[in-house]
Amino acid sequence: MTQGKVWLVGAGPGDAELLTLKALRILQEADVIVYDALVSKEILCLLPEEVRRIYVGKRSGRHAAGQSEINQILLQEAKAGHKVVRLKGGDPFVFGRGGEELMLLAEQGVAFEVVPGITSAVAVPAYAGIPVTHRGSSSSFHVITGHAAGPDTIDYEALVHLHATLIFLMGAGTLSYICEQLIKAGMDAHTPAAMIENGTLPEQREVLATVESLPKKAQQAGLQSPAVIVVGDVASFMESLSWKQFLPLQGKTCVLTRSKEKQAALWRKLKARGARVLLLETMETAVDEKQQKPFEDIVEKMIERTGQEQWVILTSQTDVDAFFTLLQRSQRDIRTLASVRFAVVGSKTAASLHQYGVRADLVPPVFTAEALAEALLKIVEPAAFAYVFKGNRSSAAISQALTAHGICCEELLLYTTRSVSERAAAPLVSAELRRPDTYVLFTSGSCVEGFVQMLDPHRQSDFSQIQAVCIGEKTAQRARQYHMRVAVAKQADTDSMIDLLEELSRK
């Protein structure tokens, strides 16, 4: 493109799996995304890392960048042939500023497209249990802005005489004011009125009154910024419908600090029971090319000793992705292979291996290597041959219990994995690993190690305080070095860790 566009995307109110579809797609696209401070930051952990990222953070009174600046710095990037994301909390057409973004870029013929999100006057009260529209008590409901509560801007008595449920946005400033004014225009100041600070986050805190008692009830919880206000009937419904907290782990802050890739399956059953998820990925794992010839050779090998006793062994999911991803790539499938059993560690790699269309002939009821090499031990025959792929952090554990056994076993490293030394999300989870409901999930030891690099290259950091939950005992061994508080999951599995964090989260 000789010329780029524009995306006005709408994060929403700041739980990740809010995001609609399509702001994820244009997302993962976008060469530039323009942010404000009201994006959370398990979105932001979301980004691509390679997307250059320009903060210009917008919160009352403080101001990283001024409007005309943004302005200029999108029609800037968009001349310069990018992918531009200009990316507000909530939807960027509720008193996001969205129209003046647009004008300029209009002006000057640059091609833009408005991607609409989940405004917090809706989504947040919904977080609190609140319905902002709900037969006999309100039919309709109105937004309106708090920074422009005075007198001469808000017409009070009309609002009050529409008898409906009145949401004001970055109101928590003039609350008092806004409270005022609602009761000299006529409003009854028993009207039920609530007040939601950081809706749809962890750190999310509600406050239920009356018209009249709600800024007083604010105060004394000490409820801030960014906050929205709710007025009417419906506000009570947030003594019988609030759900939130009902969630295993709500409130809860988990770190996963393997691939966006094999995390996933984790990252949505966390958020299933409630629980932020910041993704730091601290390890790059990539497929040894130069391994190709070797893997084929002994592929061949499989298949000249067809009728005799063989065993691949797989101790990963990683292990299983690799192996077949080389399969493939020799022009063969696993046909080829039909006579070999496959021995692998932990029900989510026999489910791994099921997924390509294979069962697993063994899965240990401990998920260890050393569990397997002891099963393998006892119904394997000293004529087989055994093949071990792995990567270069993996143990060597098997392949030296099978050989001194006196078992033909040859071992092949499939893949590097690597730490990974600077990541965009690392400030951002930095700054909650000291809080008290932040869990960080280890599923290796080369996790912990890439962790620790990540954060602290030169090992000065004190990391007492980092709450870890680790798969397995070797990995809780590798996070005691460097004296994190260690819980360690009962099965090495990620379903194992997340019973463990919910029996933490109910201490």
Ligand code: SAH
Given for the second form:
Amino acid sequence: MTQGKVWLVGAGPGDAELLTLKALRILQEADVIVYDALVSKEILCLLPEEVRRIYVGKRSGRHAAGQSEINQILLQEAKAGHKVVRLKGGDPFVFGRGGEELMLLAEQGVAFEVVPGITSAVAVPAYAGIPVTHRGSSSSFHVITGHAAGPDTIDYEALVHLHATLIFLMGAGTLSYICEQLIKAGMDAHTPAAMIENGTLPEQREVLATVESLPKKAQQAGLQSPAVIVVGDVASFMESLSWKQFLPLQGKTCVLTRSKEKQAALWRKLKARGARVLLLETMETAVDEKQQKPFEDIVEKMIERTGQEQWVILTSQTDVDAFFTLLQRSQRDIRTLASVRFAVVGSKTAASLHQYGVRADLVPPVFTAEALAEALLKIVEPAAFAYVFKGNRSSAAISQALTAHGICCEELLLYTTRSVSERAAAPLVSAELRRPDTYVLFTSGSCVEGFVQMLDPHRQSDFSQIQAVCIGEKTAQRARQYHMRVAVAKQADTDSMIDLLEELSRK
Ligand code: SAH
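What's the form predicted together with the ligand like, now that we've got the form predicted alone?
What follows is the whole complex; the chain from before opens it.
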């Protein structure tokens, strides 16, 4: 058996977009991920479903696993031939005991790599608007552990003589002691000092004071660990350079419930607005292999009917993707269907279609299946042919309406969407759901059902605290059935859902 390998990876301070590209690639390729408490939920939601997760962090004060136990886990997993990621908050070599974890591997001849991460020592001040160095104010910064704070281990006089930025990690519990010692060692009691709790996360809170008043102010504000303490003139930049609060969705958590392929674009847009985004895939979509032959039969018919009025009807981006997947597999391309017209349900579906080089010939003014049927009926000749390509959960409204008006209409199922019953992220997400700043986004009634089913198979829970942001009225009706608090987007698309979120968070 070939031996595995260990990657010691820094996850950054919390915001998932502060993962490095290398960290993300390695996480996607891992067999097992050994992580601790500082790895954020947003990042844990990005891990592949199949990967095995081993939690070794602290929980409510006690160690879930001791250091030697962690070292053993890494060794055994690697010896068993696995690709092991040891994922740590921030940078693995900054107070991360990363070195200790690698020693045993080195002794035992197990291969490893180190992937540096963005350390909270620098990134957390940055998210509060504090540059750790600044020309004229501070020409060096020093990262110090507050954990071992004691007269023997830290030379406070030496620190004060530096006239530099002092950054304490793990200092929330010893804040008063640290500040006292600095003043005792000769630091001006009015030196600016800041404490930032949960930096880069929606819960980020910060206090700006002086080295003398910080302990009291931090206590009044109730700041706790994890927190970064910054002492030095640069701390006062927080007043003028703080930027995070200007992002429209800052402080908000958005839970995405649709299928994985469809979440990516929405994820990016929400992140761009400052939200934390937790992924909880409740639906899975798969193109139905068995439909290749029936699909090709329909394409043959379309070719035979060249010259007559023919319409392909697609009511979602998934329809479009599935249609072109099957067309490509049939060894043909869109030129075979040059004279066929395309009707789609909305602007997003039209945009997807355009990505395959086809412009939609018809998009109804309102983005619903009913409106599409109505718009079609206004323009089609009675002798026209219509082909509705759909998924197992799509509405039958269009075919019904067309058939009722005597149009020859064929339906073909291209893919199936089914709910996913279990996801590793479910418990993580569930803990966030009832917070006032959390919104759950639903793009279909099936997503509502899948979500409820996954969180509570018995459907006994109280969902009345959940703030559902729904794409349209039908989805909203489902959410109301579970007594969720419901808001509905004006137009049935995801951009309109984002507008709604911004509106809700302004309130
Ligand atoms: N390797 C980590 C540090 C581990 S020590 C890194 O490079 O960031 C743990 C300490 O890091 C915490 O006590 C706290 O001081 C700091 N820390 C980590 N993440 C933080 C966050 N999101 N907000 C504030 N402090 C954080």
